[in-house]
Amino acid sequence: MRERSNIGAGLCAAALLLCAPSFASTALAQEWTTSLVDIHQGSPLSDKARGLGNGGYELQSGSWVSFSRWYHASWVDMHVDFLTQITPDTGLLWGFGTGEQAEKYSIGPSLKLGFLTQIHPNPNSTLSLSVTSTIGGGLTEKPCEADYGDLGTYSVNCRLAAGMTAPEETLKYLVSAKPETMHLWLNYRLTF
């Protein structure tokens, strides 16, 4: 398995830092507007956590488990992104996300923090940038307790304890993911 590293965070804040010179006196004169830019509940981790609620499994007494009760959150992942203008083509994008929990899962919560910046290459159009990068909002499935009877009790994957593979080898397949960290926009608009 390749081993990721946090480029695109530092690429963000490397960005932030080399525009924060050329809009500092401008902003310094004018002040500054926070807007709400978005509010929504779910993402594609709450997606992917609410389909491992599928299926379910068979008793020893002929009795059906679903594993639904246990990939159900009473809350969901809500986001909420706002942009505050520091000059009237430049301003920050930031925001959170709540996370969401269940019993066999979990999604933390996150954070947000980018940058938007726009020029008008002629007076009927506009050039627009904008990158964020995403910190936190990974999903971790949680283990089970089965009882194996005479074999014993150990901590397993719970939509695959009932199957063929040995107990302590479910564990590799718990699901551990990340939320998309890094989004860059380009948009080219013309008015006529």
Second form
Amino acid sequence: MRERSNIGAGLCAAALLLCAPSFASTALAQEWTTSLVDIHQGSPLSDKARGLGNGGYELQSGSWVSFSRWYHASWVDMHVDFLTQITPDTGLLWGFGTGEQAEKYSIGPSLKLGFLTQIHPNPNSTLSLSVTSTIGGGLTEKPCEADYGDLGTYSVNCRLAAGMTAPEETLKYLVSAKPETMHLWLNYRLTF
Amino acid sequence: MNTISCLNSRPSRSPLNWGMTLGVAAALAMLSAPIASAQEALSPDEMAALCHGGSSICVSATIPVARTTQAVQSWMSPDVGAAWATGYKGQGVTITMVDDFSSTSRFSGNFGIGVQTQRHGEWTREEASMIAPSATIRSKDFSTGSAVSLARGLNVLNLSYGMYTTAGYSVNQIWWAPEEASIINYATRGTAVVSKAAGNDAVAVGAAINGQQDYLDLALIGKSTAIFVGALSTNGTTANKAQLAWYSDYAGTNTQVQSHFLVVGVEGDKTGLYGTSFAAPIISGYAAIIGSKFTKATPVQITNDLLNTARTDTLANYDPSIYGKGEASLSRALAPVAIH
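Could you switch over to the form predicted in complex with its partner chain, since the one displayed so far is the form predicted on its own?
And the full complex, kicking off with our chain again.
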């Protein structure tokens, strides 16, 4: 097999992804090969969630409430991606994310699915296209219960409970974000 | 029967209004900073013109200058800036300034937006609007003597004046003008937060001085939504504790006053404006901001929130007979008791 036709190696090199040694899988008659192409912890949503933990405020008594205890996750979302080579020039991309959870937010588990294909415009070049889609993995911030004494108890955005915004209005500012759901990747590689 | 009425009240009023005139005018004259340098000329105040037109209530849709200024000024408590970080600043609440909007008496000061020369009521109105920029501010000229009406929603009444006459009468002997009768009624029924300047005679609230007493103070003692507001010479912090301003009336030994007495910083060295007249609008602004956050709260609840969250750790040698409940803290009044 020509080096350039090894789609797994091509993907790894071009995308600068972590490539673990391929582990062969002979699940099907065509001898499809599955490679671990990426494993990492954290994501833009993890970073965003961690950012929510900055700051704090005083309660009526003067005792300090730090947001960090609400937005600290003991486990950071881990993503593992694989490539299953179907033909010399096509493959399935798939993977999953574990998600993460803290007291006041959660990032759900995610599943990634997609494909990779490549063509060779000439013997020295490769044009690769991959499309992946992610299901799940959304960041959801949870509300707090705030006791304002005689003024009542409200479900509030934990971070805005001590501000001027009406308690019920603060709920509009709860973070709800989705990960990048569709990823299109186009790469041209010229060897000389 | 004695009549007490406001400065510039209608000719039919009793001459006893001279006592009040003297009390207010003397206090203002004494406590206004001697800024005598060239002053910036003011354009005609549309609001004052409306007030002269026969209506005793002037809605503040045309208030110039200050309503567009929403910056935290150096004379404000650092607490205000912290609380302003997000959200509303008095929206949906009406503050009615019962004050002088028609006399020829003007004095100079600077709330951080340039030196101005204004009437007493124009100053207190500007101050309240700077604390609670989104509140609706009404101007009620106290010379009319007519009853103060309430707007829809939460109402805050600012009283940066007193009603002085010869000491020794009981409150029941006073024949109140409809204006003060309505205010006392609202404070009694708890239908409006009433922020009352404590006074500038360095005596306990309601005490006699030079044979005169502020009967409006006396009438509001024990009323559910009345707050007496004294002045600190600075805004207090735990590192730099504040003291009562030399001129400010204090709470005294009456526990009914102590439980409804707050203090706030009146940093006259920065504004040129001294007196508890400029303490009351701060509390009025705070009440409006709290009311805009807790839209279903009653005036009684808002009053109690302000009173119960006052700080004592920012005051030098805290004593309830001086500082009452303590220094008002907007950020704590807005904060939860507990959250989980």
